[in-house]
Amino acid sequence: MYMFLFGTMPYVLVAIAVVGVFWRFNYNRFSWSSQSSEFLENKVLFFGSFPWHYGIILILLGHIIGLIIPGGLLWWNSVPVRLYILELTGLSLGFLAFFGLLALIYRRLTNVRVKALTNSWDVIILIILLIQVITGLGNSIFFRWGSNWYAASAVPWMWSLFSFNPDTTYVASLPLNTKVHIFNALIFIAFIPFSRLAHFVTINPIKYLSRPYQVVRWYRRGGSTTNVVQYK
């Protein structure tokens, strides 16, 4: 069972995805898009996309300094007084996410303009994100120095995946509520391709930067327009 989960499963999600995106960038490109409803409603979108971004952007660069230097963490570790600042750290931005998702579900459930562009795979993905912020507080709170774990356990089988030689004995040891918090980032990863979150994938900030502004017109009743706001 745990060499299908996490042995042959992650190759599977993994091609899913890679294919996915090579299907809709090169057959479907017109829907490759974010379909921004910032115009329809962007209080509440201020107070979830701030927290969400900031929280979940620095927790994923923290898992990926992990993944590259398993061995440093440990280091840090070792000394009580950083490991207890590493971990309130990883809890705080961990509810700063949570906090900043449940706005987003809050406003696309409750705002009317909002909820008429909202499409099964967004219903999907905010279910993915939920479940993965839960299990990774869950984690964060009812098993204690998961940094430490992480670097000994989880870094260690995400690295033979990359030698194409799964080791699951690794994850075996792992809590339950780990193990869930582990496969829902694969299936996360697969369903990319089929959501408005394909768009970030050909992010190019050079280009980005250097792009014309769009213009934005209100239409008024009888003919005229009225021009004139201006975004990056």
The other form holds:
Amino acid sequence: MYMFLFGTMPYVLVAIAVVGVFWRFNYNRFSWSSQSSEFLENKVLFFGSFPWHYGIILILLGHIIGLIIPGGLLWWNSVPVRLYILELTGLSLGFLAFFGLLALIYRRLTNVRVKALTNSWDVIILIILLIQVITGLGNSIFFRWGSNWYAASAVPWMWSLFSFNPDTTYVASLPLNTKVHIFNALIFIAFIPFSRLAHFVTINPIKYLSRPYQVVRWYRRGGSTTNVVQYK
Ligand code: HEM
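Now that you have shown the form predicted alone, what about the form predicted together with protoporphyrin IX containing FE?
Okay, now the whole complex, with that chain kicking things off.
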């Protein structure tokens, strides 16, 4: 069972993502966007999008640094005060992302115009992200110290996958909450090319944080520009 979920499925789900990226690039290239709804509603979006993106990008960066240099992470954590600083920073960023995500979900559910543009993919993606953030916070709050056992158990499992020799005993010893966190991350990766998360592949969020005013042009049938709106 563990071998199937954490030894086989990671390859299957990542393969779906890779094939999906090529498929979307070839057949649906101009749909490659977050399909911004900024011109429909801007205020709640601001309070959701900024904390969400700053929080989640920095947390993912932390995951990646731990993946690349687990020894460095364990070395940093060997002094208690440094461990507390790291964990507290991670937890604060986790809550930042969580509240940002809640604001984005609230906006999608309550703003009539945004709701009208929300499809079932968007709902599924928001649920996946919510599960990811809640279980991530669960890892941090209930199973201390996450950054230590991340380096000692989760990272060796990921490296065993990269060397095509999956060792699922590492995952088997992790709490159920973490198993859900890990498997949900794989589902998240598989969904990227098929949803508005595709913008993630283009590193757009980074530009988004510092980009200038957005000019939105509405084109109607017949080719004439009927309205030009400038926001932010
Ligand atoms: C889509 C990918 C992922 C996202 C968006 C994500 C998100 C998060 C978030 C929001 C937190 C809470 C941050 C905190 O409170 O410190 C977290 C914590 C954590 N995640 Fe992930 N995660 C992802 C993938 C993974 C994977 C693949 C693993 C393991 C193989 C993992 C293991 C952990 C651990 C161990 C913690 C606790 C860290 C700590 O307490 O310092 N995550 N994650």
